[in-house]
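Next up is one chain by itself, shown in structure tokens, the form predicted alone.
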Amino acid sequence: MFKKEKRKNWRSVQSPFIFDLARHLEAGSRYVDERVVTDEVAFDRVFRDIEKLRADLKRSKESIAVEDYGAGSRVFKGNARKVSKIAKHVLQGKSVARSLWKVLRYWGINTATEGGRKLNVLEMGTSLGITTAYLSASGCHVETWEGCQNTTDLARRNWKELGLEENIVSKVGKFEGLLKSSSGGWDMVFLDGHHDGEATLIYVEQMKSKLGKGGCVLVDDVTWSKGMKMAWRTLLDDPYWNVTVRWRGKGWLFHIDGAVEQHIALSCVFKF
């Protein structure tokens, strides 16, 4: 556990905001907002379609040439990559994707109840588009960025098969260039495409002026490498991010006006 962090089970979190986040990430259905549980039942066919597509991708015989602008891979050598291996080793798992859906659905329902707009979500790192599909199914406006055109083409084909292509804005390019040209305004940014410590710190710093009010950043693989561990320690020491939650190798960053500084490492026990 990193300095500053306190390990907690979702049940022992005292902050109402973090408790709501933690229970939708980790708790079983009996502890999740009943509106979200109702929607889970209604969206069962969508979830089954997404997971069927994931299974099909794992059996795919197709290969693509991948242009990798990130920190490289521990699985692949070279740019020619089997789609089946990408599906098996790169994509976020079903449980993680479903938990993100629950959190965004909960936040979105509350925003709508208060007469607000749909949430805006940015995914930095599209890959095959499976996690993107879950984000879109939550009812948010989703924009997703990918550095590789071939990977993006395959993801777009997957969304078309799922009937989600009209609901997702997809852009191809290097993250630094896309960030400079974007006006931002996101409620959540999922940084899942450039697992390099220095690059992560640069992107997160830029997010301070790109997030909408109350927006957050979710950084993937904060314990993936020495560089990413150092980056996470640096972010924990940044007073701007006064509330952080580390969850399943990922780090949530929040800037909440008036909040007591809290850094939590969430104990994880998936139950569905």
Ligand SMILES: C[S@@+](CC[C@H](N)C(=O)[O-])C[C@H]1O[C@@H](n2cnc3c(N)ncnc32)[C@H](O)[C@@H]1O
Contents of the next structure:
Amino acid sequence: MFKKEKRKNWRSVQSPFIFDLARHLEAGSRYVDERVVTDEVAFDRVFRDIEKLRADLKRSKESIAVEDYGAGSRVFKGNARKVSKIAKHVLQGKSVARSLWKVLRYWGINTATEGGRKLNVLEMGTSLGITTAYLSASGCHVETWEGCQNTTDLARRNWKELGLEENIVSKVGKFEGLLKSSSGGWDMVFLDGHHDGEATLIYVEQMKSKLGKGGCVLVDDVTWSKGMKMAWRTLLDDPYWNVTVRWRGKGWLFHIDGAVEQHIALSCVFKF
Ligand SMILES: C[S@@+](CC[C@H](N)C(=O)[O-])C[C@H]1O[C@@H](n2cnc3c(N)ncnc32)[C@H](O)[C@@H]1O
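The structure above corresponds to the form predicted alone; please give the structure of the form predicted together with this ligand next.
Time for the whole complex; same chain goes first.
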């Protein structure tokens, strides 16, 4: 018997921790912690630059040869890929990227207040580096992994254009190998590649020993395929992840000492 999730919108969440997560993911800027958006003008400039770059990539005439280590694609055939198609079909959209930025900024500000350190974020699946740019703009230490060298080269070129290349640690290799050699200590891991049910379960299991205290995993595309749906149900049943939140086809996994077990499916309020 699989565990059931309770459907809620961000306003109806009772647990303060999940409410804070939900409002930064889904609510408009007036419901967000005011420290998150203090310098709105500066942040708008950053977002504008990133989105301008995304728009340029969508119009790009360039093609690259990619090595695909993922679960295959419903959009691409063969290894030569148009950059414009990658930009249109593979990356997280602006709305999701901005929500992640808000949550990380909120958690980052709280952590800085308590202990004065930056959050460590790992993105598994760099692609063109657009979401990486948002994660980095949130003020966290960001490391990102990508199997394909040509794709990584393009992502690095993009960060240079945005002036972010100094802030991002980018590694090329298969997730399997990079995970084994990583010393971990992640506050948040965004698993955004290799959307295969079995592989996801293996990565998430290994992640348990790689997360810092209170760290979490965000798994993309948990409703993408039968295998991914099954993997999500298996993760819901794992008592280690005592707090889970499904949001826009992704799943947040938390292991919080002493928390009441809760599994929530957050209703989306589309904005932006
Ligand atoms: C969905 S894209 C990442 C999108 C990116 N996070 C964004 O939103 O801007 C997934 C990427 O993960 C890479 N990938 C998939 N499986 C991998 C694996 N097992 N090891 C290394 N890279 C992998 C793919 O090459 C692809 O570029």
